[in-house]
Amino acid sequence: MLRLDRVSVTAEDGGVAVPILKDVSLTLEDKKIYVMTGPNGGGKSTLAKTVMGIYKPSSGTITLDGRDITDMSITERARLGIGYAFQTPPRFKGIKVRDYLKLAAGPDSRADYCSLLYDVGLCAQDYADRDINASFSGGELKRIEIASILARELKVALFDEPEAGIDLWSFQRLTETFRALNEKTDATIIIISHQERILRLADQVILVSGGTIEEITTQEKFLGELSKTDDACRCRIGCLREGPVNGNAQCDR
């Protein structure tokens, strides 16, 4: 269980304190799936990297199964079995798909590079052997880190947006490792999204507005309040609904 209670995070703006997260209490349960969304600049990201350990809370704690991570590296967190895939994954000069994987999934591990990929919507065959390099498109970096992500036993798992930049066919495959990641394992799934597709796969969702957590409610609910609107913004119901467009979905009201 990943719990946190009345954390902050500030940020410094001509030596000015700027809330970024205000007094966000929530508690994540095992073996559920949480998707996290909101408008633009809401604090989704903030809050996962703050999991994660890449921000420091400016107050409140975090616990994962009642011990206190609050000033934990981000090594330190990763050691315990938090992960999370970026937005936008970092490139690794030198090394290979296949390599980074495994080095990702440990030398214990029993996961298939093969399987990791097809995952993701990749072949083995056309990048098992290739160096992850500039030759890598937005879109292939984020299956890679996606599938790095999936090869570890995770305890709390974070997805950035996992849909950005993936084509529509790879999404829908995305969409099922996420289902049987939850059915094989009892980690703790926190996806940040917008796209219907995901949120239907959620126990819970979690609307983040403002650095504050403003609803947490059942995808059934959020979902049946969201076609309300259809008349006031058809745009953001077509992004909701449709999936990714041109590999990117950016409409938010």
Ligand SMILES: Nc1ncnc2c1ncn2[C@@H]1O[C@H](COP(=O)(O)OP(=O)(O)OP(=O)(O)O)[C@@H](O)[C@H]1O
The other form holds:
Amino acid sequence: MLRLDRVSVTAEDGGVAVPILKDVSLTLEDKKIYVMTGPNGGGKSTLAKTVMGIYKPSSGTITLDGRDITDMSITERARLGIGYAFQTPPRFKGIKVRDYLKLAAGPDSRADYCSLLYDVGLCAQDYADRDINASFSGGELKRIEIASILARELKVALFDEPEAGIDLWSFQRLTETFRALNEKTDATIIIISHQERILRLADQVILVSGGTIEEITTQEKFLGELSKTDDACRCRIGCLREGPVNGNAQCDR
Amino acid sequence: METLNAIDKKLLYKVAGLHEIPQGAYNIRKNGQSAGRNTTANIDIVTKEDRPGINVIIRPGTKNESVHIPVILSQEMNDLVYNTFEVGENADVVIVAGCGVHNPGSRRAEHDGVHEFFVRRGARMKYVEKHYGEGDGSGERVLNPTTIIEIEEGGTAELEMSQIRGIDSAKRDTRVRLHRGAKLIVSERLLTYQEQFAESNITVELLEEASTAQIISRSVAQDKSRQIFHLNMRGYAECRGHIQCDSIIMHDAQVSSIPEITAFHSDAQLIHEAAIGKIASEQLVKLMCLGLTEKEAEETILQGFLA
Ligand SMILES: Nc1ncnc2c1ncn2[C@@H]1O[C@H](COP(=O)(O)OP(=O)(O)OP(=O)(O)O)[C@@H](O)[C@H]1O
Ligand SMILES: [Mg+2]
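For the form predicted together with the named molecule instead of the form predicted on its own, what are the coordinates?
Shown next: the complete complex, the earlier chain at its head.
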């Protein structure tokens, strides 16, 4: 179980401390899928990076299975079983996909890179020996990033917009992969996403906005409310025609 | 090979990947003397008469053979050698050179090698050169290799040059001339640390049509070491040339990358890319997220980069 207790994070901006997360408290249980969503800039990635240890909270505590990890380094948290798939993963000149996945899996792991690549819809024959360099497409890079998390045995698996850049044909495979992870392990799975199909995987939906948790709710309730906002929404230039955004909208918002 | 002791064997392994006497043709030079030679039906090695060095003659059409010509220095001295390689028409061979220096003393151990290659029509040559230094003494380990290559019509030369450890000062000069349809691929890897200095000058002349050249140079400069790269490509005909020069700089090191491309023909296509920078912190963070320490992450990134 992962707990955040009144966690705040600030960033330095020209010598001024800007609050990014404000007093966030959350309890996330094992073997559940949480989907975190909310407006751009709301603080989702910051929250995930704070759990991973990439950002240090200015106040508050984080505990994993009752153990205080607030002051632990990234490496220590990783070794305890926290993993984070980046929103924009870095590239590595000269590191082969195969070696990268082996590194991710750890020295005594039985995880096999072929089936990991298969799980993210990449053919091992084509990709295992390629460098993770600039020649990779955005979607391919995201898939390898996801595979690097699947390679590990985790207590907490954070995925930051895993669907971004993944083509329509592979989407199904991706959601199945998350389902399988949920079935096979006890990991707490946290997926940051803006996609309805990912939201449908959620045991709970966490709405993050303005650096706070605005709401924790079920997917049914959340998706229901979302369609209401659609109905009531107005276009930016303020014309008064109404209608669902993806349906028969009468102006092009 | 009684003349080779444990240190010699280690150096031999480091520069030529050899545990024992190599297969095929070889010539081992130790402290300025020949320490073993073998020739084959297709590859002859003869000692030069006018100056120190050897001529390696590879018969036309020779396939799947290799020549090892390691040099080892295990004492303080100044060794100078001129080697000439004749790669006959349509031959396809691998030449493994390299120099290992173990300097036990306080004076300088220096090896200056001039290697000249003639890659004849339609021939392919892969040339692998490794430099390695070690030693308990305070004496400098210095290497100044000069490589001159002429690639005739339809010939290919692939050069792998690396210097990863222990050379205090290196000045490498490489000059390549390409004729019609000839092809050159160079991959250079360099790591310097402490107070080391390394300079690499590569000049490629694309003389005739349909010649192509690609140079990929990667280096890591640590501590107070200094590196200078001067990569120069000149296109005299319809040709394509690409230089990629990438350096990771750390600590108090200094790196200069001086690009030069010149076209003498409107169908010459030349590209030079050069970048110098630290290890991206995103990369370090990503590997730490996989459970590596910062140090391990750094080593992994450098190892991949120089692979
Ligand atoms: N290092 C930083 N310095 C200054 N501001 C930052 C820093 N990191 C994040 N921010 C700001 O904090 C806010 C939250 O960013 P965050 O990346 O967490 O948003 P997000 O919810 O993941 O958004 P998106 O949906 O676009 O990915 C943004 O306004 C962002 O500009
Ligand atoms: Mg984000």
